[in-house]
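Given as structure tokens, the chain that follows is alone and in the form predicted on its own.
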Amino acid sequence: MTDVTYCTIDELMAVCLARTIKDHDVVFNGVAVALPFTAIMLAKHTHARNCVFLGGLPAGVDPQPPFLPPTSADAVMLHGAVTILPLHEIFDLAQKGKLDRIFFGGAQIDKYGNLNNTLIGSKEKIKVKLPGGAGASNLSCFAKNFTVWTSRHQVKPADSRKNYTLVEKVDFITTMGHVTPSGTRKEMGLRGGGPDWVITDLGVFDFTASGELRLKTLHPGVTMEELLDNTSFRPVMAEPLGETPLPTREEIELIRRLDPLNVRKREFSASQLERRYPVKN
């Protein structure tokens, strides 16, 4: 056993996207992304032991992988597999209403859960060209829920503006939100139930009965003032607001052990992982 005293941010998230997870739940990963890999084999091992994992591209049905690779494509995540699903299996399970939870990352992030992963600026200027959605726009619209999450809640300065993850307005929608300028979720008819949890490195966000998003706790240290800065629009605030629950010494060591690669922390840069979180006995 390992003697942990601290976590880290890459640690602190893993366990916040893990509770997004509940027993039983089908549960979907596709692309190289380690900490929605970490937080879902977390909860296998804790809170939701009966929830199915379906990990990499072809689909490993739970898998056990010794370590977790830098690429999904990665024979390892077919490891002990108790089966193995092509890609067009996981879409037909998504538009029969089987998929529970799929995890979105997103360059842009605005207020209604809009994603935004192909271009900065617009159709007609585009400053930034991005790596686009992969299946996200068709998936998005038929999972029952999906978290999104980001390691990058900071607002960086370019040129005469400032750059921010999560704006009031996308630049442009990959994956489609609880409310576009096309309409709602229910007026497009689409029968995925959407974004319900966003949860990023200063913060943990849901949603409102209208679709908006709304502060439901800070993370230890982190300033209202701070995460406002860093943000470019006010979010609903949760009343009461709280601060997000620490992981327990028993969440680390899991972690620590399921990604002993420490693969997840690629996502943060090495001032973010300087930061130190408390850890519950």
Given for the second form:
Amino acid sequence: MTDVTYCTIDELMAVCLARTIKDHDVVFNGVAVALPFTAIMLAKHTHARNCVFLGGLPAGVDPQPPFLPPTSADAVMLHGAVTILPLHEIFDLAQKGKLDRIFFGGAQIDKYGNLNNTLIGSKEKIKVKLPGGAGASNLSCFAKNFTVWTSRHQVKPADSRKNYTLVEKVDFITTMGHVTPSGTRKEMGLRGGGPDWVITDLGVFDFTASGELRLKTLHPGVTMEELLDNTSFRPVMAEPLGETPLPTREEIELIRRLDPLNVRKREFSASQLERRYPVKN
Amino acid sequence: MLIQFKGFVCFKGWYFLGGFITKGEKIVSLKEAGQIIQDGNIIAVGGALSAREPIALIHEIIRQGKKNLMTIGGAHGLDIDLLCAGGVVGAVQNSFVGFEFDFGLAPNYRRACQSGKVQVRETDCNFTLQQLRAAQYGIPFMPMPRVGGTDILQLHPEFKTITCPFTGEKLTAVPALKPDVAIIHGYKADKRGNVHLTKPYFADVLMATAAEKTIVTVEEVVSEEEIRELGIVIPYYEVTAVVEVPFGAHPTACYPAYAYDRKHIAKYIQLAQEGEEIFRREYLDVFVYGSETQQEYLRRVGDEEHFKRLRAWRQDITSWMEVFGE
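The block above covers the form predicted on its own; next, return the form predicted together with the partner chain.
The complete assembly is shown below, putting the previous chain first.
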């Protein structure tokens, strides 16, 4: 087996994402998925053995894929599934309030947990057309909670003008967080509880009672200066501010076994993957 | 073999008039299938992301130079990107167009949206599913729990907030969306148009049921006995035309026949990233305009060995994994 005395950022983040899943949760993840797929499979093999995994667009229930594919629509995600649902039944479950957790990436994430995956610029003048939110605008309103992640909290040092991922205000709200110009979840009568965790390559955030992003832990070796330098606003800080708990050796071994093609690494740059994090024995 | 006049299409002795198609054989050529689609049509494109997209038919639509089509669907990739490059779409109403973390953004879609050539009508998978459902159920709209706070609503002024007449709860209502034509790639069909799809179905059955007309391309046309044995997922009366096109979803996957062609997609992305002109010259001119038949297309894609590898996924897990390797 590979060296498990240390881990890399993809593995540390997969463990952080997995820990947001509770046993018996019903969990779905749709598109652009390597990291959450890894996390959900990991949770199912560790602390959340009874969670129900609705696996990607193919909508296999509790799949046991022999490897994770780089595309979420592949039939490998049906391998070993208990059954296969029509896609609309996943959304029916969400509408009925039976979806406990879903994972959303964010090209931009603002301080209320609103996500932008639609466009940079404005809808009248689009600078960059992003792929889109898939089912996220609806599911963010229906699911009990969701975990947000980004592998791009760290702004590239070469950029003269920083393109932050964590921004004061997103260019376009694809996915509803806690507070938007049209109001809060409560004011609009939305059924879902909104985002409760944001996991980045620098740290872990939760939310205050008023729905603001709050830094909870920094990843090992990450300084406050580094985090603030890569965030366009000053987030609320938890007291006390801790360090992200270390992954265990067992978790790291499992991740490497569940994702032998290392597709989870594809969203990280080579320099991000060079950084090493300690593992708890 | 195609006669067409207002609202009436006729192939080789069977007829169709805006309702169920219950009579006759439905096998047509790719060219005839393409002619069913009219400029300005709303087309529902089946499959998803890297799976079972009707690529051969999309090539034909581009070759026929259709204008101002609007696509609807969920999370897609190469199909919509290609339609944008071919200049045949005026609006895209999909929920996602991209290549995930494997190859990233869809270059042609992105260019078309940024230049304003294509109207961005980005939506949500569930909005589309509910709109198709309303069309399938024969009702004017579909209510759902309230969707709020998202700017996707600004792109769709046709979606409304309504009050439930029974509970007083605020709900979101979306109008029925009836595609003019659904285009789907299935595994096998018989000549009457009974279709066997392999799972996952994505939104294909919903699209076929909601649409005015449905064109299905398949890997192979087989006997009615065989199709009954395999299981009929879309019955003949929902199907307007069937085209036999081996590797008709290539380079996306059509299990169990073949896995997706990651190598070809990598080449596609590389050329698309190099710009509109290079993509036109080195991809469209070669694989679309320059390949009038599927046979010619496949010849240009690769040799026998190449396609053997795409079919080898089912030998064992190692062979399957190799499809996704470097």
